[in-house]
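Okay, so here's just one chain, in structure tokens, the form predicted alone.
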Amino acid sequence: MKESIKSALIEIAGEEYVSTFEEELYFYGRDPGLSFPSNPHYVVLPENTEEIQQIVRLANKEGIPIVPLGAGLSLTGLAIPRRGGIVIDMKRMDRILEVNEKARFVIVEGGTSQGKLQAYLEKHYPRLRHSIPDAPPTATIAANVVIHGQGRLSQQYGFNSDLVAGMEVVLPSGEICKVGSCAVSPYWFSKGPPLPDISGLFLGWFGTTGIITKLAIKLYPRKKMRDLEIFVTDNENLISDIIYEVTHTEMVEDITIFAQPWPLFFKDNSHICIYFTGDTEEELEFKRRVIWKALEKFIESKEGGFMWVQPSMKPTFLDMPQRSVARFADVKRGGGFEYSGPILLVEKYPECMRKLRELSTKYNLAYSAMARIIDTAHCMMFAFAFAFNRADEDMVERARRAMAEVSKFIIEVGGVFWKPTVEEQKLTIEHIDSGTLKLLKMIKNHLDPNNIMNPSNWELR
């Protein structure tokens, strides 16, 4: 059986875009994180939507799981095929299909990576600019939406997901569905209003209600100068009302915090920066006295203050993507990293902190910590990052344990899991209301009604 899959799939999409290859499936059956590896059975490497369709049609047909792959970085496992089966590589379909300059929206393929587009707007649209994630410039901007990534413009706009305005999505069956305004209309400018919003079938949904292969996203105005002030403060009971401070101005394009242990100076502080564009010297300052007047009472009460940042270091903390963010990964000879991001209230940075700092001290590991404010304060993304070595079993085992007992926590503070592993989807599913789990039984159960899209993820039989 298994020779007449090959034999299938490369009728659909050529010999050379389909191994079985026990060393190539071996890089697909993991990822960075903390997740145990199982490698698929196929990878196909399909180039257009119609090939999509068939391979769908084919697994439909003889019961085999499919997972769509993006960059594969998500440190979860959500794209692990957990019970082998066809791994979709997406990469193949990353053609830039269409700029609407004017109504600022692009359409892109499936697989396009956030890099690519970003480098294709520099070049040919300098004065529009997407949501770009600190993640690889591999990261796919597909992939992003399905886990309701954010990115720099997250603080003015919300999830990355918030900002899709189109998709053209495979469906379990084979059949194709566009959600939005490209459903009746040439223009990909809206997701759902004013037609009903279906896009909530297929985001959040890691690809277990079908694959996404043409999507449009909303563009924004990028400003000729970018610049970051970092306010310092050692009481963390303080950030919600910093935070509230800052974002009322309604100058700010980005706000992130961070905290570690390492180098000694930033020990017991929590770093606040605060980012804010313009298109001249005089508006960047504009901003920036408007920022420091917001926090004058803090700085007057000592709680508080700006740190200078060294012009050499500027570059590091306006990267797009941030680099410096993934170099914790190489913190612990063997390059291990996790961490969860649960969505939550930003009154609950304190306890977030005081709890990774728990658990660093319990199971002996080194912590970082990072936030994103989304939607101008509304919530917030706090991660709980440890570095492990991974060549290191004991090591290991300790994170898993840290990150068990963060899953617990993120439910016991009222947060939601972001991007959440399969232990953390089921801690989920036991915890929701009673009619929405019901009414994802139905959508789940109607559109894959024989489970074959990234099983294990989102499991509601």
Second form
Amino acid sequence: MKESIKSALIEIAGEEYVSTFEEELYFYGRDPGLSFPSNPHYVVLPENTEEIQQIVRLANKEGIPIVPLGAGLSLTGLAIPRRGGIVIDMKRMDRILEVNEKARFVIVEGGTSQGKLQAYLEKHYPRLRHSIPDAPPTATIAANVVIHGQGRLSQQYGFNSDLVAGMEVVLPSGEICKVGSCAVSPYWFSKGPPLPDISGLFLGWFGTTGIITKLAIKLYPRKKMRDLEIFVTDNENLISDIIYEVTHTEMVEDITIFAQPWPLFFKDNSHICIYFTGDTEEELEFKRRVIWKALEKFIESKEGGFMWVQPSMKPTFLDMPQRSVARFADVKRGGGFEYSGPILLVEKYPECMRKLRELSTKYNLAYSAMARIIDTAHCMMFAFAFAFNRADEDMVERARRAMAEVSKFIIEVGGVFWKPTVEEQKLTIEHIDSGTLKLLKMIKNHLDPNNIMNPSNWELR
Amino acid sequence: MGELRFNENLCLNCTTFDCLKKCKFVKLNGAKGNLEMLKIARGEDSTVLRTCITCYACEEYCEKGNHPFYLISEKREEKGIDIVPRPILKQWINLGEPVGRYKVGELREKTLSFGFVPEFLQWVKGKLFEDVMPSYVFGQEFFCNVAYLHFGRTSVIKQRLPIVMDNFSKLGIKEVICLHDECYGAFTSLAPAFGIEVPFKPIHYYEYILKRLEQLKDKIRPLNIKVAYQRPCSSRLSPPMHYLAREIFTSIGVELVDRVYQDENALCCGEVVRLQGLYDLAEELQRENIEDIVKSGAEYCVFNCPYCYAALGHKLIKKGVKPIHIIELCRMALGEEV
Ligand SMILES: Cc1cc2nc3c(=O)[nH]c(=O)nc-3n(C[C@H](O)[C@H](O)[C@H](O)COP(=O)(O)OP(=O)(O)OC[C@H]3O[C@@H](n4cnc5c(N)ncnc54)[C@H](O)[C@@H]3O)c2cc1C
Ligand code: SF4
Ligand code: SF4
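Show the form predicted together with its partner chain, please, the one above being the form predicted alone.
Up next: the whole complex, starting with the chain shown before.
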């Protein structure tokens, strides 16, 4: 830690919003997952884009790393400052700047949380919603699109990053760049088309090419009612056929799948949660019927059936975000939870399940499988999730080893890592097409020649 | 647990053929029904093994005390005829598996059995239960397993029920007040039908409630409301107990309205039918039942079975009828907040 840098940061953001206290750095050096901790030297909480520009310029001048941080919930160490430096905590930049109701988009600052936007829309725009992920509500919208997150509307409209409608980004040089229609128009309705789409320079890069300070995302109709049916099957080979039939109906909002051995009620089955919405009872019941009919052949063959979701169980499933995920995170107490959630074809579901069970037995770990169907089943996110007690070193190590095996397996089945750990990023780089790698390097080296932006992530040099 | 005591001769000499004649679902009139029942008894295949929706009603329809529905269930399993999708069957069988998470109160020889119905943990309180609470048991360890008749799996019942009864005995329980018809039916109908002894005295909670209401009669404030009543499938295993509901209503100043699907003509709540994958039939049953309740002019619909309540309650609310469990209704009459 250098006093001069601390003073410069205080000069930029104010004394209250800069910390070099060990006990605070400790928390900024870790996340709830399996990654090894590494403390930053400084933490700063800027209030606006100008302050971020100044911090980035300072970092460039001093040659120190900067790591933008949302809520630090991405779990795979993506915001752990591996080379120390400055963590830019985005929490203060949480203003909702504009909602265009008829064009259905919202502009928010780069540290706005999912929960804040959700509450704001519910109160002021009850007919609009955004694609909420199941992460705790403090998770930020910008970080979620940076990691190509998925939410409640991903089955219908694609990755949350597909729903970006414009960005303001502070480049590693400290300059500001606008991305999308907002670059030429006052309206933030598109992240690219009809212009050259440069959003890809920032989405998926984990803050290594710039810091999003403003973001527009698309909003969608929020119907008055929402319900679900859960189709269960013990024949994993049928999952992709079932998903194919359900998505064919075009009646469905979100589709998630879960499988876990405990409680016993869930053992041996995969549970396909099919969500649907409606403005009237008639609409809802019509969709329910269409969904049932679409799966009738599986019921007739006795291979699958709709389980009875009693009214008392429904709030758990209909909750947004769904808290049961966070509850699983603590089944072993000590709050250790990590999942590897590759993006792959739905037809790979049975192989993923076999691998997950095999690893759970081999390493004696509690497992849970969770999948989310993306974009009318073009692909899915399949989460290999293990819960562990962070105070139990042996258990943590077993979870680490299991995760390493998952990573190898993902490559074998043609999956692509989602929010990859540094090790998985390296594996991706090893396997990526050489032309693609060359282009990625050109982009990174050009944008961040001093390699100050979240270094050790997407390490392409 | 032994063989089902089904007397084929009773069917041979039967003149009413009520079992399948009165059945709302398999629709077999007169001698045709008798013939099918005989085929089933003799181990032959029968359409009934595929079309019976497990409403339990023929157990009541047969006035000779034969057990047509138990027989259908036995033979289904013997012949490998599955009525629910395999994963649903697994789910339910797993659900009833004892996992050591049972709860027991301060036990006495007379004990309330909540079976494996969590709702009772909230509903069972107040003056009505003062003289027996907190003597209660709850959990899979005390779950009668009769529900597996709906899944055509008598083997599960035969395997688990003796253990369940043993669990009661081991705790020194001599009298079990069953809060669910299914448990009472298990001990007073199903166990004897399969030739198994019950090592305690089963008491139906309607009997218990009636006695308590008599003791508490000074505290009763007649409710002066009109109610409809949803009779559950498992009440078919103990018809005389069903009729005690009327006495309960009278003693708390409640008027039971007439409706089509009443008493012997009661209609299944539909949820089991849905589990079997028969969506249209389930919808139709629920629609007809709800329309009938609404038409009856009742302000409340009283439930005996928590599962019928879960199946129909929220739908009734949308139609302006308040669902309530009979325990809550009685507690209301005793001036308690429910
Ligand atoms: C219980 C649980 C459930 C979850 N469920 C889901 C789910 O359903 N869907 C889903 O998508 N995710 C899920 N997640 C993963 C994750 O929490 C979310 O994706 C979340 O949105 C990440 O946001 P964050 O603010 O915590 O990101 P962080 O971890 O803070 O940051 C993630 C990455 O983005 C970078 N970054 C942060 N802010 C910026 C910025 N303004 N500009 C540029 N880069 C930036 C960081 O440096 C880091 O590399 C879940 C996590 C948990 C714990
Ligand atoms: S089961 Fe009963 S009603 Fe049916 S045929 Fe036999 S004796 Fe008659
Ligand atoms: S249980 Fe019900 S559906 Fe089945 S045969 Fe008997 S009366 Fe008919």
